[in-house]
Every structure is written in structure tokens, then in C-alpha cells.
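First comes one chain, alone, set out as C-alpha cells in the form predicted on its own.
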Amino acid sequence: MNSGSSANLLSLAALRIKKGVGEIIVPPLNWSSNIFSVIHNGFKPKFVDINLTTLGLDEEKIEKAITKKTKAIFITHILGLNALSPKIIKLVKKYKIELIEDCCESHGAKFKNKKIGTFGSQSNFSFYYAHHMSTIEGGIICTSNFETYEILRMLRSHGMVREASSNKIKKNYLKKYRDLNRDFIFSYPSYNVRSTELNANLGISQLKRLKKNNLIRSKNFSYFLKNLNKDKFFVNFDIHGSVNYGLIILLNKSYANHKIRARLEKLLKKNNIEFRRGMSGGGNQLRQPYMKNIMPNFNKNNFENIEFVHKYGYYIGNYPNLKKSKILKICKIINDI
């Protein structure tokens, strides 16, 4: 795909395309053109508040938000935290749903000692120059059901049937539809969200340096963690199997307040460390302008964690040659407040 917001507008059409239109369950801290793929596929977003140690969805809250309309559990993998859990999977088991994995933002993150991005039907990455690899901009869709996978190669080029690799897609149309030119029928109302060869050629070669790079960042974020001041920060995150592109910063519930957010922003601010107020997609979605005619009262008591989030967390970039001793002089600044 040309961008990892393709990838995720596609994989729920392809879903619309083969389960119909209802519900989708999906977390508030999230990358805006999450949301925006549900909405305009016609699906209803369904919140599910967040998991502080994950970042990804409360798992003991999921049950209760599926209905007989649930169609699918979208899950964002955040900062390169793994949201997967054991209860999650059963729980898409249970109620015979679709389990698609938003993993823009944590190439090469595990879960059980297994990739993620391998649990779901579908899963989605992005390769945007800030992430853990790119191409300038692309992405991707990986799915193991080939009508999916022949859905999604149509829809991705103006839903040409010859764009199909199954010749007994293109023969079933061609018989069908006999009155029209073979390389010319157009399957379902789609896009044109190609990729390019030179885009392609960069991310062949910087595959090759991923597993390195990510276990630097891996280490990067450990020894980040290890030098906070735990009375201060919220440390407790869950990093087996991450691979974090971002130092994540978050106050400590008893600790913060907006004095203390205000300290630690112009602490941030003096030092030139960029930073990034909300973690990804800038905090809860809820309360975005596009979402007012949607969801235009939420209960923010429903929604205690991505609201602390929202208000008290960060996160800084990590990068395969950040050095140490840069790690250890950050932790020193933002100690100070």
C-alpha cells in the first residue's frame, strides 16, 4: 500500500466486503485514521477504555462491549508495546468475530515468542519515515485467507479484476460479465493506493538492519525505564517482546498534576528534547472534532486510563544510535521535576 492509513482503510473494506456492516470494537488511544477507516467503511466504533501497561485494550473490559453486531476487535499495538493477550484471542474464538492488528507503530514486536501481526486475519503496518522502518511512506496488509488477500489486491488498484492473482477469480468474472473488456472490470467501489518500486527498494535493504536496530531500541528503552524516578513515573509497563520507537514517559497517578505536567513540559522544552504530549494520535480520540456528531457525550468515568494518558503522557524518540549516556542525562532532566 502507499501508506500504513490505506492499510488500515482496505483491510476493513475488505472486511465490510465479506462480513457486512456493524460494530467494531476499538481502543481511544489510537492513530486518527483508525477511527477514520471504521467510519467511512460504515461501521460503528465501539470504545473500550486502555490497559496503562500496555497501552492497548483493557482486556477485562472487551467482553462486555461485544454484541450480536460486533464484526471485529481492531487492536492498536502502541510505541512498539505488544496489546496482545491469551484472553483476547479467546475471546475472538468465543464469539466467532475477526481479530485485525493495527501494527504501524511496532514492527517486530512479540507476543509468546511469536511476531505480532501473525494473530489476526488481517494486520497493518506502516512504514512512515518515523517508524521502525520506511519508505518515505507506504505500508502494508498481511492476511493468510486468500479471498481476503484477492479482495485486497483488487480494491488496492481501482478494483480491477485483472489485478487479481486467482485465474479462477478472473475467469468466474469474465463469464459473468462477457460484455465488458477483460482488463477493464472494476469488482467493488475502491481506491488507488498502489506503492512504487523505489519505495519498495528501500524497504527491502532496510529490512535487513530491522531485528538489529529493534533490539537497540529494545535495550534503549529498558535502561530508560530502569533511571526513572519510580515515585514520579509510571514504569510498570509490560516490555516483554517490544521493540519501542518511543521513550515513553508517563506521571505517576498519585504524583501528577498540571503544575507538575507544566514543570516537566518546560523542563523538555529548555533541553531541546522534542516530545509529544497525548503518546500516539496526540491521546484519546474521543474528544477529537471528528468525533462529535459520533460519540458526542462520552462517559469519561468509562475511560479513566486514556483520559490520564491523555492529560500525563508522553513519549521522546528512540533511535538505534541514541547513546546511553544521552538516555541517562534525559532521565537526570525530567527527574528534576
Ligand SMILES: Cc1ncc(COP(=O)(O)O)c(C=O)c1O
Second form
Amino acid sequence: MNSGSSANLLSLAALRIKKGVGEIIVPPLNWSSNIFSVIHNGFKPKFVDINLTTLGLDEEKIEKAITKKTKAIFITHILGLNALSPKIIKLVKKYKIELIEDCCESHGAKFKNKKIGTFGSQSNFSFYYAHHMSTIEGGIICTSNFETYEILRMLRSHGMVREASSNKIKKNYLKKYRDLNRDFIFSYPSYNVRSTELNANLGISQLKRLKKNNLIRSKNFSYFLKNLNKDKFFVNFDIHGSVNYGLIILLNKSYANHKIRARLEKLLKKNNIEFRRGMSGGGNQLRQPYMKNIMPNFNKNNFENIEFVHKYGYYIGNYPNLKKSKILKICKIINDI
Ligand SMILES: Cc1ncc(COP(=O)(O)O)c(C=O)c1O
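One more: the block was the form predicted on its own; return the form predicted together with the ligand.
Full complex below, order starting with the chain above.
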């Protein structure tokens, strides 16, 4: 695909073709295109709060949100962390619903020693240049389901049947639509979200460095957490199998307030340390203008953790040649808050 957002859009389009519309469980700490893909495909997003250790869906709250209309749990792995848990896998099996994984921010992360993106029926990756590897712009959907794969091939390219890899599928269409030119049979209302050979070439060369760079990134993040003041910052992230491209900063609940936050931001700015507040997608998607027609009000009591991350969560860049001395310097600066 030409982006991770296109991967989001098409994975939900393929789900709708196979399963029809219904509800999709999503976390509010998310990139906007994940929620857009749900809405644009006629699904209803059902928001469930996050937990602070994985920054993914709170597994204890998911089951309550599952109804007869639920078609999928669409998880997002945030900032290199793994958002999967045994309970989520169990729920997917128990209710016979799909699991879709957004791995755009966590290329190479692992759950139970297996790469994330291999658990869902579809998983989305982005190669935007801020991520672990880049094709400048680009994305991929992974699936091991052959029918989904063929639908996605067509959806990606104007819905054209000639884009399917299966001769059987092509023959079936030809038989059914004898009056049509075989080169111009359009299967579904679709898109053109193809990538190019140039982008693919960049990606192939970057793949070679992904593992090595991820190892360094993981070490950087552990070192960062180790040197943060535990009274001021939350450091109990589940970093097992994580590959963070961002150094995550989250104030402690007992310490956080808007005055402290202002001081932290002032310190970061003064020292030319670029940061993003709200973490992925700027924080709580439920607060965004595009949600006003869909969910004008939300009960803040049900979204305590995302509200906290929205107000007091940050990330700053973590890259393979970031020196240990610099990480230590950053810690010293923000510990002085
Ligand atoms: C979790 C997540 N999903 C999807 C996307 C969209 O990817 P892209 O920028 O390639 O469209 C992003 C951001 O870039 C993201 O962080």
C-alpha cells in the first residue's frame, strides 16, 4: 500500500466484504486513520479504555464491550510496545470475532516470543519516515488468509479483477461477466493505494538493518527508564519484546498536574528536545473534532487512563545512533522538573 492509513482503510474494507458491517472495538489512544477506517467502512467504533503498562486496550474491560454486533477487536501496538495479551487472544476465540493488529508503531515487537502482526487475521504496517523502517511513505497488510489476500489485491488497485493472483478467481469473474473486457472488470468499490517499485527498493534495503536497529532502540528505552526519577515518572511499562522508536515519558499519577506539565514542557523546549504530547495521535481520539458527530459526549470516568495519557503522556525520538550520554542528559534534565 502507499501508506499505513491505506492499510487501515483496506483491512477494514476487506473485513466488511467478508463479514458485513457491525461494531469494532478500538482503543482511544490511537492514530486517527485507525478510527477513520472503521467509520469510512460503515462500522461503529466501540471505545474501550487503555491500561498504562502496555498503552493498549485494557483487557479487563474488553469483554463487557463485546455484543452480538461485534465483528472485530482492532488493537494498536503503541510506540513499540506490545498490546496483545493471552486474554485478548482468548476473547477473540471465545466470541469468534476477528483480531486486527495495527503494528505501524511496533515493527518487530514480540508477544510470547513471536512477532506481533502474526496473531491477527490482518495486520497493518506503516513505512512513514518516522517509523522503525521507512519507504518515505508506504504500508503493508499482512494476512495468512488467501481469500482476504485476493480481496486486498483487488481493493488496492481500483478493484480490478486482473490484480488478483488466483486464476480461479479471474476465471469465475470472466464466466459471470462475459460481456465485459477481461482487463476491465471491477469487483468492489475500491481505491488506488498502490505503492511503487522505488519505495519497495528503499524498504528492502532498510529491512536488512531493522533487527540490529531495533535491538539498540530497545536498549536505549530500558536505559532511559532506568535513569528516570521513579517518584516523578511512571516507568512500569511492559517492555518485554518491545522495540520503541520513542522514549515514552508519563508523569506519575500522584505527581502530575498542569503546573508540573508546564514546567516539564518548558524544560524540554529550553533544551531543544523535541517532544509530542498525548503520545500516539496526540492522545484521546474521543476528544477530536471528527468524533463530535459520532460520539458528542463520552463519560470521562470510563476513560480514566487515556485521559491521563492525553494530559500527561509524551514521547521523544529514540533512534539507533542516540548516544547513552545523551539519554542520561535527557533524564537529568527532566528529573529536575
Ligand atoms: C498506529 C498508527 N497507525 C497508522 C498510522 C498511519 O500510517 P501512515 O502515516 O503511513 O499513513 C500511523 C502513523 O503514522 C500510526 O502511528
